[in-house]
Amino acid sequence: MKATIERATLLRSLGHVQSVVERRNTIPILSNVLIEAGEGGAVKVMATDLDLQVVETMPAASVDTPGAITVSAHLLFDIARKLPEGTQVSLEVADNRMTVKAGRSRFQLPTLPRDDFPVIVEGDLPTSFELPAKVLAELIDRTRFAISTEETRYYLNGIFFHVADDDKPVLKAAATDGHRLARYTIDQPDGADGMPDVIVPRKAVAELRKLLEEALDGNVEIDLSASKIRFTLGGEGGVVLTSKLIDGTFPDYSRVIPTGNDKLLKLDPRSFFEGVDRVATIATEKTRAVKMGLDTDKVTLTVTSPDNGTAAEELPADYKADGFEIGFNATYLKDILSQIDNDTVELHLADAGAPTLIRKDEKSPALYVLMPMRV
């Protein structure tokens, strides 16, 4: 294989495939990107985990001899990185050598046979719909910092998506830990009637958004199966990211969804995470509990810590109803009010042992479930 690459277009594609590959490997070929030169001047480039594959296909300067090897990932992708701006890159493999030339610069790599590298089988996908890119990052943004990361409950590592009917067909997506939930709705696109109800790993939903970040403009294809998932950015040619789906039984999450919660409180998400975040300075891992004492139109947020002492802050809130008092994990609360870009948040309470309804208004969305605490 002989093939002469531009190093910002190597270094872009290898950026998007080599962050899949695992740092520590027991199983050598899985630490090595494969590189297969076409006769057509394009070069594919590919990594995996087993799990989760990213192909991309970039156009090469030129393609003296098309095959196909594979090499250390991290490894060529900080070669590529600390090349001169500008120089074009020749990959030249002989005697399971690659050579790396780039001006004055000149490596000799090992390399491992391309037949050794294990491609995820995809099978029939059979459900395919496309989503503009932007409304899946937004769908991404919105929910998964609610994933949760125990590996005990698996079924949990991922964000679940399935469609429903509302008074509309709809796609809902949706993460929880057990102690928040996040869910966000758009209308269901055309293809995706029927569709299985899937879990998207961490992992791929991670690698998914990064890619999206360059892809804002467009729209990406999405085909899958009951165990795969194959998300294609930029048509022809692009980055297809390919994943396995997390093989479980996302729960029934609409049961904590409360319905009946009658106590409104409205107040200006910023200042509220703010404040949330002033007086939890204090909170240690044991007390990470801020208490929250409603009273009309007003919200007093209070930590107590054995430790470091009492912190009180009092905020300005449209509240009519009982007073009462309740107290919610501050780091799931500031991570749930980052959430809502508006002036007006809306927390739907019913007593200090109730899930509370968090959202930007009926019309919104994402919607969000908080478990209390016990302060």
Second form
Amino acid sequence: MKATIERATLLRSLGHVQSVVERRNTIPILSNVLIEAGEGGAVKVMATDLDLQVVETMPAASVDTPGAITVSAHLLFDIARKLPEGTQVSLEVADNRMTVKAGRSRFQLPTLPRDDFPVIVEGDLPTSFELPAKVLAELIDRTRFAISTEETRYYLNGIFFHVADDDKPVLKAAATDGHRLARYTIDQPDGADGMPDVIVPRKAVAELRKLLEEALDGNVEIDLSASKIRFTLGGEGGVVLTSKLIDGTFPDYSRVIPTGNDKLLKLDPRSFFEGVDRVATIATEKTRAVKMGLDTDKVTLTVTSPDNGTAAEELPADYKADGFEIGFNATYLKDILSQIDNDTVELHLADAGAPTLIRKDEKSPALYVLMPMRV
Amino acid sequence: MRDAKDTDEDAEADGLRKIIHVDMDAFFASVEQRDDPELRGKPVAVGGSGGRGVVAAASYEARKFGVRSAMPSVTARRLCPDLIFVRHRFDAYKEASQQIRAIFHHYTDLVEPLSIDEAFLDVTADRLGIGSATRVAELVRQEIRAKTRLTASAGVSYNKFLAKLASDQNKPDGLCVIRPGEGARFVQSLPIRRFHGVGPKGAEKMAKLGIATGADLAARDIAFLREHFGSFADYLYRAARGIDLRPVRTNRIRKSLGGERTFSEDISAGPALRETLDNIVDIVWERIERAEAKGRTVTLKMKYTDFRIVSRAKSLPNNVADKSEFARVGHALLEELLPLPLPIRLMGLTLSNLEHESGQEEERPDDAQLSLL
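Structure of the form predicted together with the partner chain, given the form predicted alone:
Whole complex next, starting from this chain.
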């Protein structure tokens, strides 16, 4: 194999795929990136962790000898990063070594054969639809913070996508860690009708979100089956991310979304966030609870720490129901409040032991449910 | 130092544990032989057969010819002309690995996986009331055979060091028990190379010092070992006596995340130090992002050429917000230490006081947080 690629092009593509590669691998070839130089002057790079793979095709300045090989992903990325701007990078394979040349630099890297490189077998992906990258990014941003990291409940370690017929056909994304839930609803895209329920793993979500950042103006093509999902960004010659789906059943989350909470609190999410953040300063790691005292048109936030004393702050609010007290994990509350880009946020409360519904307003596509803490 | 030794032995005797080390036999190759009857009883190598392939795993039939993992395929074929090469199927190995893990967890929650095909189990608590660790090891092996149609070897003893040595003793499909009181004698006869942590370089160094077996090692006092092996000495001293107090660790809750680099050449100049720090920031920050960890304490550690260690830490009022803040704090810590009195051979950077993004670390003593599901 011999190919020459503009340094910026190589760096950009390697940047897209290399973060899939785990730093520590028990299987050596998983540390490598597959590089394939084709007849047509395009070079494909691919990285995998067996559950997730990212493939990108980039234009080469020239392909002298087509071929394919694998080398350490992080090494090649670090080298490309440090090469001078504007240089042409030549990649040439001979005698089990890949020679990387650019300007006055020359590296010789060990390789492993391409035949050993594992590729995820996609199989048939019968459901296909498109989403604007901006919409997909928003959907991820509004839900991913609630994904569980608890491995024993592996079926919560991702974002759950499913279609439904509410007033109209919709596509919903939901994530929960058992303490809070985030859900985002959009109009059902053409082609998504009848798709299987799927759970996209956390790492795939994170990698996809990074890729979306550079392609926010385009559309993303999504193809899926009950076991695999493929995201194609930037059409032909773009980036393709394929992930296995989490093999499990997402709980029926709709039953934890409260519908009859009759105590409505409205206030400014920013001053609410800042108030919670301030009083939580004295909270020790173990008791991170913030107590909210609700009275007519005001909320009093208090934190009591056995070691650090007490903190209190009073906030103006719109509240007409009976006064009561409720406690929340300050971090969870802040996570949700930081999602609300509006002058008011609605909290629909029932009592100190029941789930609270939080949203911008009733038209908002995003909805959050937070379970209180005993205080 | 006699005191230290006595305390160790007492500590081990006080809380006598039951540890099992389970190790699958020629794992990758066995999975291939299981799934393809044609391969059974034949020398099989998993890996690329091409001019440049490497053997990833070899069946026991192939090992008889001297075929070993990590050997170039060309060499392997020369040793064993009938060797059959098969491509690896990681999915199949992963699936078997998950089945095995599930079996371990049936017997105990204290499982420490070492890799895809081996783990330590602490069965002191005897959750199922089986009565003997040897019996548990037998049951685990039987269940592995029944559910995966693969064989495993197990070692049973009262610490991790001995259990691992034991599992290696009667491979394949074997079981070996080292009972309390037998550890020291067992270790005496072992060649030094079988001690975990002693590689080819270490063995070479020991040979020069006249240490070839566990008995040779046990004959040296701790001062001698410290002089020649530094911080490794305490481990060697205990291992030579069959003592190992390390607990079986399940998925530990991380308290810190970091990384360090030892250099091939000592560094003392400011620009080189700063560049090195940038490199370490890159590596460590990636780990932090991957773990979705947030923390507010940054610690810089350096080891001088005379092996003295200096470290400086700074805690921020809030979590380190991003990579540039992490780098900034790291550099501020470095600048405080400049100019260095001696060149350094190692630099490390750590983020601690961790709080994980999901708040999972807050394992509350009381269950104040109510559950949604």
